[in-house]
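Only one chain is included here, represented as structure tokens and corresponding to the form predicted on its own.
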Amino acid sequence: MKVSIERAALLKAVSQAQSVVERRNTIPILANVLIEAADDTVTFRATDLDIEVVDKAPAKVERAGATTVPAVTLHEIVRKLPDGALVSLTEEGSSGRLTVEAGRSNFSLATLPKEDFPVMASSEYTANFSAPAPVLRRLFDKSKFAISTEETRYYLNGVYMHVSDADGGKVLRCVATDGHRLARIDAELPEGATEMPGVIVPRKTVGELRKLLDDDDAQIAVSVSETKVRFATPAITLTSKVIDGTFPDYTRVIPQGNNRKMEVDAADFARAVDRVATVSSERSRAVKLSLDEDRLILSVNAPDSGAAEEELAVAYGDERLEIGFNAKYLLEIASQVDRENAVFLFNSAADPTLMREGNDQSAVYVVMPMRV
């Protein structure tokens, strides 16, 4: 195999591939990236057996072929090469080495046989549709903060993507929860997605997927089956197993009768929470919200470290209310708001609180209160 490729194209492809590779694994071939050169394209494939990413890059292929080399090492080499360099990758079958040359730099990397590289079995997808990158980016970006990290409740370790009913008809919905907070984000249902089975997209896949969604003009082809989900652009294909479990009935925890309404500037609110939380004890990070006529007092009382208080002007016309929250959860939810105003809907100091962005019903957040 012999190819010449621009550093920028090579770096982009290799960085996507190496981030899928698990740093610690007992199977040596899984630390490698499979490089396949044919026609005028080089394909880089990496997997951890749960996720597979395939990245294509244009190149000048002098001699077609395929080999595997350590993904992280190759990425480090390419990253340190000068901008604009033309990189040549050469492998002589007999030597068991891949030579990487750019300018005066020359590296020789150990290879493993391409036949040993596991390729994810392709499955029959029950639903195929395409969606604009910004739509998918919003669905996953706004929900992923609520993914649980608790291994025992593994079915919460991802984002539940499914078709659901909303006021205006059917929607594509993403939900994530860890039992303390919940995010439910809706988007218009793309054509062809009606028959899609609900799937739980794992946390690592959500992180990798984010890299595909940076280009605002891209259309992402989405394929879903009971066991796998695939997201593809013309250059990159990300295939992942889905979490084998049943996502709980989240509709039961979204409160319906919360009618105490507070409207506040989201950015001001987030900054105020951040400031008063500075003195809170790390363990509980509890912030108390005291609400009165058009006035909110945020306070923290941490006996070991001190106390803090800040007042904010808000729109609130209901009876007095004191309620406590984990500062981290409040900050994460407030930072999701793209519009100016965040609307909080309370019931009592012991009940879950609902938050949404202005009048927008397509993004709903729930946060459980704390005793303060």
The other form holds:
There are 2 protein chains.
Amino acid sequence: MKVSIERAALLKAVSQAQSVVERRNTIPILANVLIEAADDTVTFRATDLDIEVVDKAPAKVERAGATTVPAVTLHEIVRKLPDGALVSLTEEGSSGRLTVEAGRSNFSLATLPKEDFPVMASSEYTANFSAPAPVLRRLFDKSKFAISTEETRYYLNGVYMHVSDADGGKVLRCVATDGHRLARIDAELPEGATEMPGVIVPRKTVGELRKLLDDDDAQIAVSVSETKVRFATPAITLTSKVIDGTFPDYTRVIPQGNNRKMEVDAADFARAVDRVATVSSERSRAVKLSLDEDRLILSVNAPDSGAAEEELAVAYGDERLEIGFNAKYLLEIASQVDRENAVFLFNSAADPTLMREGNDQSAVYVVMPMRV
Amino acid sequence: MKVSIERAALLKAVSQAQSVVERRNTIPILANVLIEAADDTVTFRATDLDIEVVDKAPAKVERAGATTVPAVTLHEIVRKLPDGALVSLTEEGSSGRLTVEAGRSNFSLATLPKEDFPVMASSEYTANFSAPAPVLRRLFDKSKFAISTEETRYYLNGVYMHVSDADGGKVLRCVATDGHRLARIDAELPEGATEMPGVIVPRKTVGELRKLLDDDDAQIAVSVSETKVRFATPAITLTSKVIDGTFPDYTRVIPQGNNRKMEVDAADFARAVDRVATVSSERSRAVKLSLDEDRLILSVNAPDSGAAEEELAVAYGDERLEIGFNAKYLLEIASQVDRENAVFLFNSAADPTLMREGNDQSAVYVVMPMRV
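Moving from the form predicted on its own to the form predicted in complex with a further copy of the same chain:
Time for the whole complex; same chain goes first.
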């Protein structure tokens, strides 16, 4: 193998690949990136056996070939090379080394045989569709905070992406929950997605996927089967196993009858929650919301360290209500609101509370109360 | 006590105070800041028993008084209050609570009696002088990287500030070393400093002091005794015990006869060292410098992972030399160079190497070689 490649293109390709590689590997080959050169293109492939990412970069290929080198080391080297450098990657078949050269810098990296690199089995996808990057970004960005970290409830360790019925017809929906709070985000159903099976996209995949979605103009090719999901741009293909489990019936969790409505400036609300929570050092800090006509009092009482109280003007016309929440959950939900106003719908102090942005039904959040 | 104070002034004063407070305290009062209000000034005092910081802020004092509250909580609250807010601090004598109010926010913090707060014993200082902030900043910034972290060699856990003889007469000198490398930085001797005893300023004090030195126009009042050192601006006074030990005779460590001179662009050198060190994952990464006429080859050989080599144009007219160094130490020393060129003076592969900036003798670094 002998190729020349622009440092910037190489860095971009290797960055995405090395981020999939797990830092602590018991299987040496999994720390490596598979480099394949052919037809003016170099392909970089990395995997943790659950996720596989394939990056393509244009290059001048003098001699085709393939090998594997440690992903993190290669990334570090390329990152430290001067901007604008032309990098050559050379492997003599028998040496067991890949030479990385740029200007007066010369590196030689230990290789492992390309035959040992585990390539993910290809899959028959039952649905293929295309979605604009900003649409997928919104679906995952607004739901991922609610992903559970409890390993015993593995079926909650991801975002449930599926097709669902909403008021306006079928939608592409992402749901995440950890049992304490839930996020349900809808988007217009892309053409070709109707037959998509519902899949639970693991947390790590959601994180890796995020890097493909920065370009507002990009169209993402999405393929889904019962066991795998694939997201692709022209340069990058991310394939991931999905969580083998059944996502619980979340619809029962979303309250329908909540009709005590409070409307509040989302940023003001988040800042006030953040401030009153300061006085308590406990992990599960409870904030009490006391609602009266057009007035919200947020309060925290921590007998050892102190107390805090803050008043906010809100739109609320129902009877008096006192309800408590975990401060962290309230903050996270309030910070999902892009528009000015957050709308809270309460039932009683013991029932789940619903939150949405203005009258928008396409992003709905549920949070369980806490006794205060 | 009842005072009103601008949020910005309060934040600045409390910031410096809370940073001295240790996060894990077994003695509750040490987590607190002592607030004293009198004569249009509020004083904030915090200590870890080794360092005491006193911050003054202008305020409207309606009722004088003093109390103590948790420093970190107070700081968090003030930080989260909106910019421009006017904050009132009120304590009713018997309540055991300090009320912090701003706009519609109201906090009540548990207090501890002011009598319990340990105030550092005052000291007779044997030398008092004044030094511009940039001079002190240079003395400590350029030496602190070499402070030892080995607790058994406690007398190396700080910067040795003392008066010394140099070519041009007496100087104010800061020295730090961990046995592997050494930094010796000189500045013009301020008036009144001649009689100053040499003191070892602890690492934490050096860190806290740094925050007083950002203002280029500030004059810092420095007072030194055998056991204490004090640095003061009009608003902040930082008093610290010094390390009770004898700093070793560092002069013997500084080589005098090194005459194999290499001159190199400091930034190029640092980047090259950084790059070649990438291939080795070991903690004590050895970089080999191979010198020939006007040519330096930096190389690293890590049998398991690979090898790296980089060539640099340097000014060197002496005979061939091969010498190894810890990559981290070389990097740290090279990054101290503000000017373009770093001058290295070698003797042999087994002897300490000296580094300075151009012909400037006021900042000298020594680094021990490593066998490669």
